[in-house]
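Next up: a single chain in structure tokens, the form predicted alone.
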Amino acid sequence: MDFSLTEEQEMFRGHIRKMLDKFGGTQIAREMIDDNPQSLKKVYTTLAELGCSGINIPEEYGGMDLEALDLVPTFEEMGRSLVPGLFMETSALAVPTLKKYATEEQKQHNLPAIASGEKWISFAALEPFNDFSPAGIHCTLVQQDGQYVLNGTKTLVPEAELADAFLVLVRTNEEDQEDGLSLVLIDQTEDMKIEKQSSFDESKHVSKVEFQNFIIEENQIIGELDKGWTQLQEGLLYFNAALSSYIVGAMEQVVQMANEYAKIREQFGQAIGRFQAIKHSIVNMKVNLEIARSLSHYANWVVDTDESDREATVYSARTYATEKFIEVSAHNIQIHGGIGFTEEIDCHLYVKRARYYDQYVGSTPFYQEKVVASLGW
């Protein structure tokens, strides 16, 4: 089976790479560390002008009505430059969820704005001192006098300051601990209390969002009430397939950095790339990259099908990519030696992003268990 991208997709990749290189590649991430999102906003505007934000949105809502596989060049190039922000949460989590479960009114309200790059959606699930599981969701949505009242705190919400709306996982049934959850989409308002938190990866901002007697309308509930966890699993298949593509792009840049440095750094009168230990290390990094790429491409193809190995494929791609991203970024530091630990060189940016995604929207062991369960073992 041929997993390579088409000629048109590779040409599109070239346009995105050229655009991101003009913005300085990882300079966008470095500016986010300094709390300066101006370049990031310009990048997102340009991505929307290129049509990236509408790739998987139906034509009747202003999109191109293409498949998840068509988003791969965009995600891989964004990963190569470590572009932060909410593109992945919006295009690979919110859009598939809205397409499958939202009402026509909700689609009309959200999808055209997303396609034009006017609306970016963050995801709020985690809560203080709880894990990413149904039992860990205590933020409540209760019906009172014909209204829905939301109370609770969400933590580690990505890029809350850039979000136009939040896809929030809430508890709507206290008796059903296995599910009893619902998804709600809330536009950002001044009534929300947003407090920035510390992040291991300073280029990825996270915040705590508090809801106190926050009133929402019934038409903000996405899909069937009390079935939010089941609906979220469908969205997470698309998200994890996209995340594996983003990581592949980042790994490719890491391997390229290690290879180029091994050619110019000399030791004992010759380039370190001539030593067997360095050669073997770079070859192993390249093998890991190509395996992750194959798994990622297949995951992004299979997620739009009814194949029986759909879940196992996506979760395998996610877990393999996150584990190997950590491994290759650590080897890159070793090859660079002492200079690899400095702020001036990009090596540390990739290490931190690898560790960030290792625990993002479910940990690697969490998804390894899902692989096992989906295979019936």
Contents of the next structure:
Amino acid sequence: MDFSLTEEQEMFRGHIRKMLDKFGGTQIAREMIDDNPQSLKKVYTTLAELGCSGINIPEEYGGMDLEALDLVPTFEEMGRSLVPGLFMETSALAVPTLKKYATEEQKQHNLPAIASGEKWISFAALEPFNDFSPAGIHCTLVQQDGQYVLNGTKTLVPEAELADAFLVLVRTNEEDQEDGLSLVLIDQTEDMKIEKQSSFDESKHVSKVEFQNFIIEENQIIGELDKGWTQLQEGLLYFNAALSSYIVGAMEQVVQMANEYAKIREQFGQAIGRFQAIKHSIVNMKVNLEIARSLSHYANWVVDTDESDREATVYSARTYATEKFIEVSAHNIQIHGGIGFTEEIDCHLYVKRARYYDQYVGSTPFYQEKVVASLGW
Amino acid sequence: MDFSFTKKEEKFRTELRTWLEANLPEGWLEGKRDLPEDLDEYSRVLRAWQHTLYEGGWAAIAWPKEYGGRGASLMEEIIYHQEMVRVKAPPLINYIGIHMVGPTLIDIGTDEQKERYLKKILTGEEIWCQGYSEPGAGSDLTGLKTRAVKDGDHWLINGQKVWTSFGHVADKCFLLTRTSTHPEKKHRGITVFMMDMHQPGVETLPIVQMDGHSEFNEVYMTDAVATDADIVGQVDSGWHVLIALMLHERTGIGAELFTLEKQFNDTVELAQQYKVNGKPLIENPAIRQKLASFYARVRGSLLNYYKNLTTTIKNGQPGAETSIDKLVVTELNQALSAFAVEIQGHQGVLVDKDAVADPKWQHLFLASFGQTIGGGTSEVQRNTIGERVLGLPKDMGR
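Form predicted in complex with its partner chain, following the form predicted alone:
Let us now look at the entire complex, which starts with that chain.
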């Protein structure tokens, strides 16, 4: 038994961290608050140059043909700096889905471009006033004269203005709730109506995307028609494992912030970290971080296997991480005191991102039900 | 990343499994696992089990072969714990002798001491207890007041110990005493004696716990006697002995985690069987969510233990991170047993023969309060993690 990342994986982490530190860490996210995606675009380019965007793409499509676990250092480091953008949606949702279900033509059209960092894919699932479930999907894709016509509105679509393409969940059959959905991949075009939405996590842009009689070719449908929800579940396993890693990275930074501050900030002539009330609070944060890290490392290993606890552990990693991220980022503000409540210090960025990811592509109860169901209870 | 066991490890598991199936007490595998209420009878049955383990060569697998062990690797120890939990093996009455005193003697004992004690630890002929805590010295052992004074060619010991596990059945005590006073450094001047529990001047009084059981004792010593040959290490160097001893406790938390995992599975079974308003509890979404949350915590704790174990194997010794495992397993055990009682509704207060489900839940719930205290309280664990893992300044007063 060896439950650890390899030396190579840790070395790779070092490169990514150095690179992101050069960009100023959370500075990339802060520039997005000011609607300035320049740093983010440069980070994307650098990540691609380092090979990150091709890690889990087969060699024949220009990738390194490695596994989900090899993406962990990248995701953790991006999480530390709260790097926004579409890396996760592209590498951990679109890529596994395409690898498994796409036609050869679709793979040729997408995978090499993703590997080289030229194509970033957003995910459009949610619809206004609906939840993330088959019953919440009403955007319709209807066949007309050998073509398909898409109508409907998607909400909370991440980084729509930076996306080169969208993976869209649509309804293709009204009769069957679950087996009536399909996945389509749409390259960004001029005639898509994108409207930016206001969110309290301003470093993560979200938009409403409207499709009005939008024409789609048959070869844009990924996998089998009407089986989109089932196919999506496979992609979601990879995505949730990745998301848990991203959150672990963010939590690590939060614990480090709290820890460093408690060592330098003095009250009553003592470093506040000497007081048990503060010390124990940081220890609880650290314990939550380590459990989340162990769950997420295992989750990223288990997705590429056929172990029986595959689903249960991936969704456990996701729910544990999202819940604890909210908790530790809140404690971080408390430990920082007044300064923790300001815009100047990073604390608030992490609280907002924790909320953003808590309900993203499925809620905690949604995934908890999946844990229980997958165990046959 | 590799979660598989080697062929050698799998062989070890099969060998142990086969042996257990043939040698567990009669009826044990079939679920007849009631240990006698009567103390003498309880002690006799468990000593017999210890002797059976010894005869099979399974009493102290981590000890070197020359002392009657198997020189087992850490992974083999893990497998050993997993298998013991799987068959719900009887408790090890000489836990302290096997896991603490024996390895410490092998490490720093004299040849005479090894000759005199080791085999009797293995066979269960001599049961050991630890004399650490005192009414004024719990987490802070430097406060201990039990004194040993040299009187001619022997030592006279006077004082009181408390929370002495297995004290009521023990033959020998691994006893911490104060032998000199160094006001500047309180942890100096402590000496460890191997004291005979059956001599005049040693009185053991069981403490009745909140769960009605008596696993701990008060031990009173009035002019109890020991000799130089009973000293472990050197006079006044007991602190080093203690540290050496703690390093031998390599995989004990693992055993607790495997037990916790089993208890979690039993909780799921309870929720499947227990009905509210005619429906099994497990169909209730709130219960399902809570079970999913526990599943994440139990899996996470176990995986975190494996992660720390990997570090231990790579570094050759455990790091301070292992305190996280102790903290997590005891607090989780408390939360889980409370949940198992809670979901039984008002009937959850019924115990023993009146319990509506397996009465072990009520017992585990009450016993769980001792776990977050014994072996270093949760607060002490948090201080350790804060100071040794996170590098925060030492607690006030130290």
